[in-house]
Amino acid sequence: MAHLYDEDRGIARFFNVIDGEKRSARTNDWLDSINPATARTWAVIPAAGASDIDEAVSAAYRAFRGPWRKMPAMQRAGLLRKIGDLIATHADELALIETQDNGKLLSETSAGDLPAVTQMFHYWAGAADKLHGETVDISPASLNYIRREPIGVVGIVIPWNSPLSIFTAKVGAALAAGNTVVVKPAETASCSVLAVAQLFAKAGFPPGVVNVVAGLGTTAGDALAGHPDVGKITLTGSTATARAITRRSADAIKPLSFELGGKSANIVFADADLDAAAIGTTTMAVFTGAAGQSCIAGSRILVQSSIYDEMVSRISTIAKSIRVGDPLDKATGMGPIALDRQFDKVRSYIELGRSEGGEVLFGGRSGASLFDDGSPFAKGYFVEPTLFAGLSNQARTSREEIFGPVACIMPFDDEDEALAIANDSPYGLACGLWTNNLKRAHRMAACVDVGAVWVNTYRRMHWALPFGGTKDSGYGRDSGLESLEGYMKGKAVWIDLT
């Protein structure tokens, strides 16, 4: 099977996909893609600009007005199922591409992300031909009904931590609703999305339905957000990027949806299964897999005072056993930070936590200090799992999103205090609850101001459930049938029968 990229002297070369064709940027400029495990260039991607975005939007607009809009919903559903099946045949290569591009463990991309991508497209295929309008009985003198129609061209901006999964959640829903798309992936992790974009033509999608354009946010991203023919923008990314998109798109008055950052609380009560809670607040929540680079990371660990010391001991034991290193090795428990500036940011927060009076219970080291001399990973962007104690919920380290394997642990006395700490955050994305008291679980789940709550588990996701946040964590929902509403518009029709 041929690769989904070109190769020249050991460097992979990926291309934009516009109007069903592979294309370089019009300027023929390229950006390096750095393997974060080695800090070496492993691939190049196009450095697209406004003219490339304009071509992609024009292609998407033509496809929406032409073959895609006229295609029966059942046929669209068949294509969505076919792309899911085709991705499954390329799953091993796509998983490896994503791991080399952003450092996520191969065990996670191959066993978790890629099977989910296939199943998500199958899910959206099942929804595509079941989007119905409704009649409204107002009067015998009129027939009134509501049509559910696609918006048109949807601009999709995705981050670097889980590109394929987030691409599928947004693209699958947008296509199922009858839209066409232009996707701008993060310039630091575009390769897997550029690779998968080639498969849509092979699956039989008309040209222009799915376009993927790589480039800098300040050029390609800015052009997409401000393009007059883009009917909606949806972003998974930072709160700062959401604010920039909001300003840039304001003149066009287009709908927006944002799934943004978080500083989620993971709350452990004294009646919890402490073994399960120790795993749930470490390997499940913040210290493994994506190395804490997850918007839903449970990076504020709240523990009831009576079990605080016991939980510190259990969490420390588990975290210290996590093997940091080669993301291609199945024995590795945590890989690198995805990019150099994020690596610097995480390390700066560790220093900030110390300056704020925090005690490092474990971790704190980074870079070459984690490896033997001569290791190929000595220059990689690695930070070991780090836990702070002694910081209040008002400390910057406790309030600001770090997006790395750094957490704070703090005690609480009762439900009211735990709830007050959990909700005292600019973010509202997720919360974990560890308790064997069913009534408490329901009380807390009802009162935490977040978009997702896990009870006696953490970081569990499924495409059938809506996902999104409140406050600075954004608005709108990805996944689930609820998310389809965000890709459609209602039209009221009156027919006079008199």
Second form
Amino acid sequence: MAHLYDEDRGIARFFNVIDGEKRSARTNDWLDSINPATARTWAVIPAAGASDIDEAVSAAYRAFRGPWRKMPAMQRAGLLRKIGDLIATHADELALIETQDNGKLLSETSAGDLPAVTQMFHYWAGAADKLHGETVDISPASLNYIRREPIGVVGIVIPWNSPLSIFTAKVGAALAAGNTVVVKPAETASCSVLAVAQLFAKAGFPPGVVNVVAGLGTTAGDALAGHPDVGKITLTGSTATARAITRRSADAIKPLSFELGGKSANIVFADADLDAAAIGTTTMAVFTGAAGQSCIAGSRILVQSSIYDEMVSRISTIAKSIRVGDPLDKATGMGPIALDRQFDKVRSYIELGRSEGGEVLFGGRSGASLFDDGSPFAKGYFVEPTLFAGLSNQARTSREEIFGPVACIMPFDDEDEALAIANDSPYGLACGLWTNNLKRAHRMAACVDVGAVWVNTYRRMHWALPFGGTKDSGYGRDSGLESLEGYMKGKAVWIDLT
Ligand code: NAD
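Next up, can you give the form predicted together with nicotinamide-adenine-dinucleotide (NAD) of this protein, since the form predicted on its own came first?
Let us now look at the entire complex, which starts with that chain.
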């Protein structure tokens, strides 16, 4: 099977997909894509600007007014099922592209993300022909009904940690609701999304329905956010970017939805299964295959005082056994940080934690010190699992999103204190609860101010469940039928019967 990219002297070359065609940026500028495990350029992607975004939005607008709008819902559903199937036939290559691009373990991208991408498109195929309007009985003198219509062109901006999964959650729902899309992936991990974009034409989607344009956030992303013909912007990314997009789109008064960062509490009560909780607060939650670069990372571990020492010991044993290294190797437990800027940021937070008086219980090392001399990974962006004790919940290290394998552990005495600490955060994305007390689990689940709660498990996701946050973690929901509402608008119709 031919690759989903061109190759030029050992470097992969990916293209934008605009109006069903592979295109370079109009300026023919390119950005390097760095493999974070080796710090070497492995691919180049277009450095698109405002004129490329304008072409993509025009194509999406034409497709929306033309073939896509006119296509019966069942046929749209068929295309969504077909793209899911087609992605399955390219799953191995796409998983490898994503791992080389952002360092997430191949075991995670191939066994987790790619199968989920196919299933998500199938899920949205199932929804596409089941969208109904409503009639509303106001009076015998009129017939009133509500049409649920697509918005038009949806602008989708995504981050680098799980590009294909996040792309699919948003694109699947937007297309099922009848919109066309222009997607701007992260400049540091665009390759898997540029690769998959080529498959939509092969699946039979009309040109212009799905456009993917790679470039910097401050140029291509900014142009998309401000484009007058884009009917809605949805972002998964940082709170700072959400603020920039809000300002940029203010004149056009666009609907926005934001899935942003987190600083989630993972709370262990003394009555929990401590074996399960030790896994659930380490490899499941923050010292993961994505190296803690997960918006839902359980980076504040709260432990009831009576079991604090026991949990510290169990967590340390597990964390020290995690093998950090080559993301392509099945035996690896944690890969690199996805990009140099983020690598520097994570290391600066380790320094900050120390300067705030935190005690490093384990970890703290990064880069070449983790590898033998001459290792191909010595220049890679690796940080070992790191745990701070002795920091209050007011410390910056406990409050700000680090987005790496760095967590804080804090004791609490009772349920009220655990809840107060959990909710005392600028973020409100997720929370883990480890307890065998059913009543406590339900009480706490009701009172934590977040969008997702896990009881005796962590970091589980499913496309049928809505996902999103509160406070600085954003608003709006991805996934689940609830998210379709964000891609449609209601229209009230009056017919006089007198
Ligand atoms: P980021 O905000 O820096 O970038 C996200 C996207 O926004 C990129 O495509 C970027 O190019 C674009 N962008 C940047 N500036 C822009 C601007 N001014 N206008 C328009 N677009 C712009 O985020 P990141 O560093 O790529 O990703 C990490 C962040 O994403 C973390 O905060 C993480 O928690 C969050 N995240 C959230 C979820 C979730 O579902 N809640 C999932 C994954 C990641």
